[in-house]
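A single chain comes next, written as structure tokens; it is the form predicted alone.
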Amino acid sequence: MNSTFLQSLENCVGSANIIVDAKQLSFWSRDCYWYSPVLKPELDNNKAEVIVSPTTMAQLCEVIGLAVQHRVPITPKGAGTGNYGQGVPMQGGLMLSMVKLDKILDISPSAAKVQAGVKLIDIEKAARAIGAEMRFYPSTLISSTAAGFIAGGAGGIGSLKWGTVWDEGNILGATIVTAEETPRVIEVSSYAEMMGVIHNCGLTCVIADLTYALAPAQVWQQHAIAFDTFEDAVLFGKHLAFDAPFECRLISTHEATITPFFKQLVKLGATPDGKAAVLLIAAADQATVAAAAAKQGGVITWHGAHEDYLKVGKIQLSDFSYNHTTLWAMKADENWTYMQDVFSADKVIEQYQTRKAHYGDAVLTHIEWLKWGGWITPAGLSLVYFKDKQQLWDVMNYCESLGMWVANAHTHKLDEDVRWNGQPILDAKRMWDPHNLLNPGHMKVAIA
């Protein structure tokens, strides 16, 4: 990180778009890895040596080219809402902040082409202005960026119908920049090529822009529904996922022991003490949902009208779903962490009851219903009261012994995560990052 390199960066982007202050470097060199008590001590002291924020495609290419010429590691970064530590520079170097590349390049009712740093909420708002909406988005909709979600995310609100970032037809293409002395700008559009871009965690290329498929806008309403037992809540969620007479954008199911963490909902009376809950976003009015819920013993405890959906200052049930559930638990007690566990749709009640009998309230169940690999799936983001690493690994192993599928959220190594794309990532890295400078240290096996 010599003075010649730093001066070249300043000449390219200007001093206002460079950070070298030690405190700021420490602050911005983080993502949400601290959700994991395993990752936190491992990653806390890692930081970039310089952060650069290009504002144009020309600047982006020049910055990458300079870093490669000087053999400086490059860590691409969006909003830093990922939970796995893969946005943390493991070997110092240059953090490439994409947040100032934030223009919506083109939008129609069927697709939105956006720069990497566009916030997802801005895509949703622009789409709704023309009668469309995002197919799905994470619970971090307000802060997540377009490329960050594709590179490090999976699915979210809307995935019950549309699946995840891996499902063909959701991400229509991308413009990527290679990590070479003279970077190439490549248009990627085929599904096979996109497998080297999707969920690459910044290891194969730098995403400059991408195209999201959009869906027709729906009139969504929000409903909190209370149940006497978690089993009843799960059965209602399963009914909606497979047989609902109306479309659902979110079916988030929580044990009664979890809902007291949701302080805002508790104040509203939306999550009564001792009751399990289903947090529902559906294209259905209160009366229609109430009638469906009553058949399983459920009672609506709170309703949000369409006029308040995604409106600033109004309650959004998505803020209590997916890994926001973990955040609320950690606010109550920092010893809570989470795991990503997928139940079997036909055995979900049995698996839940067996695990509950074994662990009691040391493991709390929270299920999101979504489509994964074409199958409707009860995907868990279960809470675990953390003691030590071995205990956490034991819980994951026990879940697998019950026939559950577990993705380890407590490693920052991309190839230790069962969701990684495998050979397409390896092939893309060899083609687009020949010097192994992109996000080094986040794979178990070095690329030859």
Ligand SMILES: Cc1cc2nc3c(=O)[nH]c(=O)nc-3n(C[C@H](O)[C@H](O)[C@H](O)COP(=O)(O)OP(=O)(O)OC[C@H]3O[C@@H](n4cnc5c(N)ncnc54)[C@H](O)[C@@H]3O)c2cc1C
The other form holds:
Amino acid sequence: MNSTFLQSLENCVGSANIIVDAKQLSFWSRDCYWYSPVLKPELDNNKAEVIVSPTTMAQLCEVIGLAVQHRVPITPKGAGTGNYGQGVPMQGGLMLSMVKLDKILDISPSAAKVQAGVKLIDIEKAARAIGAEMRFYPSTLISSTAAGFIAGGAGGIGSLKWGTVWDEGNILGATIVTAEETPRVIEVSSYAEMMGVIHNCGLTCVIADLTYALAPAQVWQQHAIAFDTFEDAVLFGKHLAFDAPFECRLISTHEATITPFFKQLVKLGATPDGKAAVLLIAAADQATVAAAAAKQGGVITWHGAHEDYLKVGKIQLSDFSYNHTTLWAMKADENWTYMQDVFSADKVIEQYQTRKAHYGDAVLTHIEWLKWGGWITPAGLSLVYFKDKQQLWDVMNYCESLGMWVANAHTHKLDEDVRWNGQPILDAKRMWDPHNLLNPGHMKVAIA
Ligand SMILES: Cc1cc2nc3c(=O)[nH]c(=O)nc-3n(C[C@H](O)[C@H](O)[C@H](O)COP(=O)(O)OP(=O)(O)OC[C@H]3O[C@@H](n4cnc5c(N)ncnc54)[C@H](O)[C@@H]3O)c2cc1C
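Having seen the form predicted alone, please provide the structure of the form predicted together with this ligand.
First the chain shown before, then all remaining chains and molecules of the complex.
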């Protein structure tokens, strides 16, 4: 990295917004790929040569332009909570930290226009102040950034009603910056064009700001519910998801062998030994939920009032859902990892039982109920006790043989993920990143 380039960067953003210290570069070049024992050794030694944090739109464009003129690879970065290593610089270069572009530009009860680095929790708080809320958020709400979630995430708490980042109507538009010598700033709003932006893993453009559709705020309450069997927990979740006796923001379903990992909940007596659990966020009070759960043999073991929802220092059940479940398991024993295994809604019990008979407790089932492509789906983020890569691939293949659908969470290549947008990403990359400098190394196909 030549000194003229570094000096130009410093002239642009000031020395306080540049990192060149080797230790810090190593630290900030990571994301949460280490949840995968396959990705960890593959990605551990990659690092950026400089990290730059623009604070204005003008600086953002100038930094990108400088990098392109010097043909330096650019890795956009939010909070670094991505799980697939898609925020790891594979060819050194410049890491473009977006966290100082953190302003809410405009907010109304129906939409929030926010800069890339705004934390999702700040969108949720600002929305709540005007009677609205995010349609859905990942369990990393507190740390994830607005653009990082859209570029690297999928869905989360609220996705049962609203679907995922890919679903039309959730992300209404974005301002993007191209990776050209003189970067263009483009307003993207059509759904077709947004497919080149959503879940692009930083490969097609840099998102400067984006507009999230919001929903009317609800009075959410949290409930931990214990069941004698996992089958009962799944059937209760299915009933809530399909029959919707009341609105649910989270239906997180766990086998009895998973719940001891949730140390905080164990302490509270929320997850009794030997019981399966449903962690529920619902627009319903204790009596209503208790009556519904009792029909399936469930008992409420812990309740969180609406006043404590998303309040710092209070228990949030979302901290035990989605990939937070894996985190708790890894804290107990680092050999646990996860997979993304989608069950069929009509065969979920049968698929679970067949897999259990085959693998016993080497695979533990964790299901999030959400809407995927318009379908209500029991989406697994199941735990696998890792031996080696072959065993993990065998488990995923076995799930597919049961008619399940598996998204491989152990690759950092976007086009090896079955959910990737395909042609729209390739088209956008050619249009907006003609020198192939954005996040190189995270695609299998060669970009001409
Ligand atoms: C414990 C845990 C739980 C999780 N739970 C969920 C969950 O519930 N749902 C879910 O979908 N995901 C989940 N994830 C994955 C991750 O948190 C989400 O994908 C998250 O929203 C990423 O946001 P981030 O700001 O950390 O992005 P980063 O990790 O910094 O970046 C993610 C990707 O986006 C790109 N990117 C970042 N900013 C920009 C930009 N401005 N322009 C272009 N590209 C950009 C990066 O290059 C990278 O490829 C979880 C991860 C962990 C560790």
